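Take a look at this single chain, the form predicted on its own, given in structure tokens.
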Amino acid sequence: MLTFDTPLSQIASIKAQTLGKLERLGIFTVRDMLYHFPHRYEDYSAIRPIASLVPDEKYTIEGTVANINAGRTWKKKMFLTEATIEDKSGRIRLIWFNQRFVAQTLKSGMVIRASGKVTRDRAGLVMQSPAFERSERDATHTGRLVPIYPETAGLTSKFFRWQLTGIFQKLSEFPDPVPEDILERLHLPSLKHALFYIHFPKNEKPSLLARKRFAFDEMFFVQLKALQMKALFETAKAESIPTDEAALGHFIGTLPFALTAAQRKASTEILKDMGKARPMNRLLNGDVGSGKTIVAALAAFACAERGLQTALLAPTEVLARQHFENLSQVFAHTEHHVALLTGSYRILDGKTVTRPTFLKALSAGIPKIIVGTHALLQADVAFDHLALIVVDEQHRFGVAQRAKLQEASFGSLDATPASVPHFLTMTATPIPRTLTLAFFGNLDLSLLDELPKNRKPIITEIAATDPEREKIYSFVRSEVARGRQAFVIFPLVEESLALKEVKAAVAEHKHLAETVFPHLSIGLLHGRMKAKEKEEVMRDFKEKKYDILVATAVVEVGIDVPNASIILIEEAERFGLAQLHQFRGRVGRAEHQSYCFLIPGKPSGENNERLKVLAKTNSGFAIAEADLSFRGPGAFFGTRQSGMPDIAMENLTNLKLITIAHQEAELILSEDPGLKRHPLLISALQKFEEQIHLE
């Protein structure tokens, strides 16, 4: 008997060589096949008289095979099958290239349906490579709303339609993880109907209803996972860390700047959470340059003063090194040293040490503030008393990976497994408020929506013509003469076949150095350089050995050069607004007036409208909202980075759906906290977690 868990290797109609192709798509079982959704539909439902057909349109016709010929073409040596189909109104030719089975299948006198695009050649109208099937059969490939699947790995939409038709005929049980009362309350179809509607809808309405059901499922699972994690944090025990106000005040007094009101408010919220006997679980969401690091430093100081450890995790070595350098300066006037552990670095008490030496000191509790990448979460890393985990730029981690970081804090990271570390996650990408519930429903939120008082708004202009570009180059020369520095940003490292028109940073570096700025010193930074090479280039730029740094998107976060006052962004339309805002944040980090010039590669009305948003505002939250409306959530986050499936991503701006999913998740967990009465839901949640484990 066929079930959801039946391996596809047990289905006779799927050949051994096809199994390998399916596996490359992550399709192993009947369930996987059912959840391989169409990405669009061709509407072939209306059958048209042959006499009414016109070129360059797609149609379905029904008629009798009048004659059929097959053989090789004279010129290209291709196998060609040609048939003439006629109905009461007229006749048309159908041709197929290199599809021998067509000649073996079609016979004169056979009545068929055919769907495809009509074109015109020297002999008249012709339909090239149409899908076809006998008229007496139920419509699968023609005469209906035909599902089109992502045709990768050599698997055609026709293959998926045939196989799914067979699966629906043989599958008797469709175990539905979502309780029936929820489906009734929300007027959503059962799983059986939803799967059939998405693969074989009679018209657009059932397909949309099916997508609504699956969007709810995915958001419901995300909310359940978030609420379970929140409950775990609320019931777990943590080290209560009371704040020594006098010591904290003295520490703040050593800082070379005054805290903003937003920084003080966020710090108060965080320190208050850390004073409780249950673990903090908070998101610090701040704009570029709003000073998140210093807020994290105040929390780390409170821990260190109690003899407790803080781990700050960053997604890249570049960013980890930047945090290490910044925090080392912040803590320079204290007795607390900052350590660094990444794949390339092991710095303890200001010295490079061996990994065993570092790990021994870590487990003995010697460094109290430890910065690192995921190297900090490896099995052989043990802390003495880890009280706080800070994760920076969490939008670069997937949903499942973020959950994993939180779950890691429940593991035996130190000698006190009964005590859970406080958890603070930070992002410099302002998340539109409509998305905070979807992505971070389990986190308390602190906002940094205020910039330091000495910061001047960055002047942003769009330069779309050659004269404007020359004017900018001249301005760069004058700013460098005044002692300032500049960034020039490009989308890619080298020429790509898919994007031939994109300027390569490597080639442009040479062009700028030899032709545009021959008397200036120009550095180059890109993602394919080794970590230590990047460090060297950034250090040299910071020390003013370069006047201009040509770079790719690697500079989006983690580079702090207060003397840089200009950033030019080439092919600006290729970046999202949120990413452009991140780039812009590389300048304007000191008292100097700073400038951002956006240079579109292909000026167009739509591109300019998008880029004008940046010219009008410096508010990251306003820009994020605009980016979301222009590009959609999939592009805003990057589906892979978000860790969310496609249908959930499509519906991330549907606040009503997210709110309903959140409410239903709260309701079911209030009635059945362990989901013991819902075993199918437990199983579905486990599979969902596996599905979104993308990184």
The other form holds:
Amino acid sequence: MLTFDTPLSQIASIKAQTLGKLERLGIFTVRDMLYHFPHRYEDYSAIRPIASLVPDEKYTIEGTVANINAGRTWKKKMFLTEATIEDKSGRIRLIWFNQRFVAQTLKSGMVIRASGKVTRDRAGLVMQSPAFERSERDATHTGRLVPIYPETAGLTSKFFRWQLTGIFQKLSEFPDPVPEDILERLHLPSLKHALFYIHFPKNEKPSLLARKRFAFDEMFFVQLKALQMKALFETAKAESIPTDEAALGHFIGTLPFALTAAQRKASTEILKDMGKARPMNRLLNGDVGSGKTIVAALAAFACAERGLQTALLAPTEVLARQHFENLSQVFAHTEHHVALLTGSYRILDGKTVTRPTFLKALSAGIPKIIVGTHALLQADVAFDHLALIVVDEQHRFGVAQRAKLQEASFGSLDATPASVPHFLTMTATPIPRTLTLAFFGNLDLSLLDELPKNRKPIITEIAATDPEREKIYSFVRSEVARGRQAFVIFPLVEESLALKEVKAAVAEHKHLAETVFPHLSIGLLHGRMKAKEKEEVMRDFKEKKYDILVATAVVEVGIDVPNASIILIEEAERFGLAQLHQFRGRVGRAEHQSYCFLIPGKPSGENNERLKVLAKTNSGFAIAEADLSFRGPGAFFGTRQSGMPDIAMENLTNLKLITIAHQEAELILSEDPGLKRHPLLISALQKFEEQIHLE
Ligand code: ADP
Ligand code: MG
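Please supply the corresponding structure for the form predicted together with adenosine-5'-diphosphate (ADP) (the preceding block corresponds to the form predicted on its own).
Complete assembly follows, chain above in first position.
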């Protein structure tokens, strides 16, 4: 008898070798298998008469095997199986390469269904490597909407279809964590039906219904967690940090610029929150270049003045390093030490130290401002008195790291620490309120809706032809002659293709250095370089040792080189608009008139249309909205969120879903705060959390 928790090792038809592959995908139990969703379906539902087939289309046919031949091809390289199938209307050849079992399975006279793509070769129409099964069998691989699974670790869609068919036959119970009354109210299918529909939908309608149900589940769990956090948060205590106005005023006076009104307002809001004995939980949202760092620095200053520590977390080492350098300067006029801890760096008092030395100083409270990456979240990192956590670009951290960040700030859900740090997160991504709710739970919001006065709007142009490119190159030469610098950005390729990306960047660097700008000095920055190398290149660029920096998407967030006035983005249409806006924010960070050139990979196309939005506006909010409407929320966040389930991502913009999930979560918690009457829900939430933590 199977249950959700039955390990797959107990299923006889799964071989040990296959188990290993499944484990690599995180699939251990029947439940895991059921939750391994297809990413799309092929529509093989209509069975077509053979005479009606045309090349380059996919079909399902049904007929009798007329003859069958198998053997090596003339080059002796491949094992070829060829069969002819006939129905009332006609006949067609089916061929398979290197699939010996086909020759063993197919017999003359057998009636089969086959699904696949039809092409034409010298001998006429042929179906290439079709999926097939005997007609007397239920439709699994053919003759229906056929689920296609992400084919990883050498596991085929056929394998999943086969195993899942068996599981659905043998599984008697589908314990549903979501209470029936909720499902009824929302017209959602039971878990059993939803799971079946998502794997084996008859047509599109049930598959959509299933997706809706799972989207609801994800959002419902997220909201339950957020509300539980919020409840806990409301009872939590924090250090009250009153502001010493005089000291703060003096500190602000040492800055090389006057604060913008928006910066002053945000700082006031933050300092007011920190003055309370309840933990602050605030999001500082401001467009690229709006000056968020200094706002965080003021909060850190207030803590340091009281002898308390601040941790500032950045998503990458390059960014952490840059924050460290900026803050070291900002605090140079004070008695407060700034330290840096990442995977590659331990810097204390301007010197690299050993890990034990660093940790000892940290727990003795010597550095007051500690900048770092998630390396700061490791278990052995103990502070003297951590009063404030600042997280830059929080959404760039993985879901698991975000969960850890939350824990670092409120302790785990079941333990209520005596006093928790204040929490400030910063982002340049203009996140609509609804998404804020979905991603971060309940947060207060401060907006930096104003850029420092010295900025001129960036001039953005799209260049699709070679003469236009030439014009840009000569413009770069003239700007460099005036002392400015330029970025050349290369398209981001999926992680698995990172090597290719590096090659492309290296090749571009060579081309620019040798052919286009032989008299200029050109640096190269890419994701595969070691942190130290990256930092060296960045520092050299900042110190004007390079006129031009060729970089992959690593420069996307936060890099600050005020003297750079040009950014040229190759194959721009491959990036999301919000991401392009981030790139563009690398220039225009000082008084120089700055330029952004977008060069599409193809001279025309629908994607190029999108780019016009950037040429039209410099407002991050307007761009984010346009991006959402063009490409959906996955693109909105630039890269796909690790761990954020696809289905939930698809539905993030679905305000209605978020609102409903929120209401249902509120309702159930108001009736049953500890969820004592919903044990299935408690364990589902635990699993949800574990899943998040594993990533
Ligand atoms: P972001 O909000 O994108 O993180 P930063 O904090 O990196 O922006 O600031 C961008 C640049 O603007 C930095 O060089 C910073 O020193 C400068 N800056 C910040 N505030 C002001 C201001 N009020 N006036 C002039 N320059 C400022
Ligand atoms: Mg920043």
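Heads up, when I say rigid core I mean the largest set of C-alphas that superpose within 1.5 Å between the two forms. Residue numbers count along the first chain shown, from 1. Everything numeric here is computed off the predicted structure, so don't read it as measured data.
- With the core held fixed between the two forms, Y473 has its Cα displaced by under 2 Å.
- Comparing the forms between the two forms, the C-alpha position of I294 differs by less than 2 angstroms, with the core used for superposition.
- A displacement of 2 angstroms or greater separates the C-alpha positions of S13 between the two forms, with the rigid core held in common.
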